[in-house]
Amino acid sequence: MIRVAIAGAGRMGQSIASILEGNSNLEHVGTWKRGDDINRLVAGADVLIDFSLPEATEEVLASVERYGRALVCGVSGLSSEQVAQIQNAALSVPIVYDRNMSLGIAVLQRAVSDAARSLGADFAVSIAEVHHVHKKDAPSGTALKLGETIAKARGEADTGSIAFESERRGEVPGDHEVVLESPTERLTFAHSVTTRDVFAEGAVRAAAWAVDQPPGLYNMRDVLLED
């Protein structure tokens, strides 16, 4: 029996709670709240789901570290030092950070990467993505991603030529579209969620899967290649 404990009482963190209560390998022993004693929580768990929010980043970083705990984070809107900070804990605990715990996400960035590094620069990329309208951040941090590992394999320093588009509207969950075009062909690839549970279940499958890693730092294309 896995021991999985929660960060964040919010609507993933409910998911997640619920997803765990039928599942009979895995044992929900709690969920953290700011101001809440985290320390205790991770020191009965074997691994802590993160969806809080990036203010507790570096608590949680602390206490996983501090207890010698598996980590999956998937908190949205993290900056550079903060993902940094989470580079530097992956030196002793097993982590799984990503912007998108859905599977689908995963094998996307697999086919937009084989895309990408066999077209090369001559087709240009734009990256469309749509989600509810309570979403903060802009571009997503899918969409970021997805643009990250397209100029990767086209070996660019950055996403400069890459052209994203946002789109807040509604309750949806989260719409994600790459073009890569040239003046005579155009090829698209694109991912639609329809409930928010895909990430909550992603998670849960990576908590499973991250137990049993040695200290590093992975993600949802990691869990879905090795699991």
Ligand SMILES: NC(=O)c1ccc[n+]([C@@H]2O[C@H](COP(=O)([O-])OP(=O)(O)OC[C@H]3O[C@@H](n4cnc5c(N)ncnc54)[C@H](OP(=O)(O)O)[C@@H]3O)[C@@H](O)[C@H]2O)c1
The other form holds:
Amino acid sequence: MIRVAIAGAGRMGQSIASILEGNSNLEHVGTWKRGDDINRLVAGADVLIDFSLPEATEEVLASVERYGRALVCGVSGLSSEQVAQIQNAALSVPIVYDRNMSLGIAVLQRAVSDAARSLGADFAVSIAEVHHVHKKDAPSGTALKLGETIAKARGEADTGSIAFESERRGEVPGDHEVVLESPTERLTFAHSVTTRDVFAEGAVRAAAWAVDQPPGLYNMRDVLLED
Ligand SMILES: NC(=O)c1ccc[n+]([C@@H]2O[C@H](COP(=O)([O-])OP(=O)(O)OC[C@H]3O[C@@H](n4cnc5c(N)ncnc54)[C@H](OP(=O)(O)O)[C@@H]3O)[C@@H](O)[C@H]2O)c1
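Right, the form predicted alone is done, so what does the form predicted together with this ligand look like?
Shown next: the complete complex, the earlier chain at its head.
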């Protein structure tokens, strides 16, 4: 039985807790809420799934490092310093960090990378995303991740050449559209999430996978796809 702790009792934390309820291989040992002692919870778990917010990242990393526990982090909107802290912690514990835990986005990431590499810099790239009104960061972590993948595939240092567009509407769980366009043709990739359970299921799968890994920084492509 793998003992799983959750950081963050919000929309994602609750969705992960309900998925764990129906899983006979993973046991939900508790959820860290603001003001609680994270160390006691992490000490009694094999893996921590973090879907809190960036303000908690430092505390989360310190705790998993202290007890040598695996971490799955899905928090988006992290600063570059916080990403560097994750990289540093991954020297001593296995960490799956991904701003999108769905299989569809892992496949989309590979597809847009291929497309951008083949089409080259003559094609203008735009990435549009729509999310629910409660989402705090914009553009979404997924849009940024797709943009960074495309920039890398085109040999560009950053996402400066890519146009991002964000819309916040109702309870939309997450839509992304990537368009690569020249004066003569247009290629469109689109991904839509119908329920946020897809992210929760991906995070649970990552947790079961992470406990068997050596220290290192992994993403959902490592968990879900064979390259
Ligand atoms: N990777 C993915 O696939 C994926 C998918 C969906 C969402 N996300 C990201 O996951 C994160 C959570 O999303 P969500 O929709 O669940 O957000 P949410 O509903 O706002 O939940 C965040 C939770 O974290 C808690 N929290 C924040 N700071 C904390 C701290 N210092 N100590 C303890 N708890 C703390 C909040 O508590 P309070 O209520 O007390 O503030 C809240 O319960 C966001 O960054 C979101 O962008 C990632």
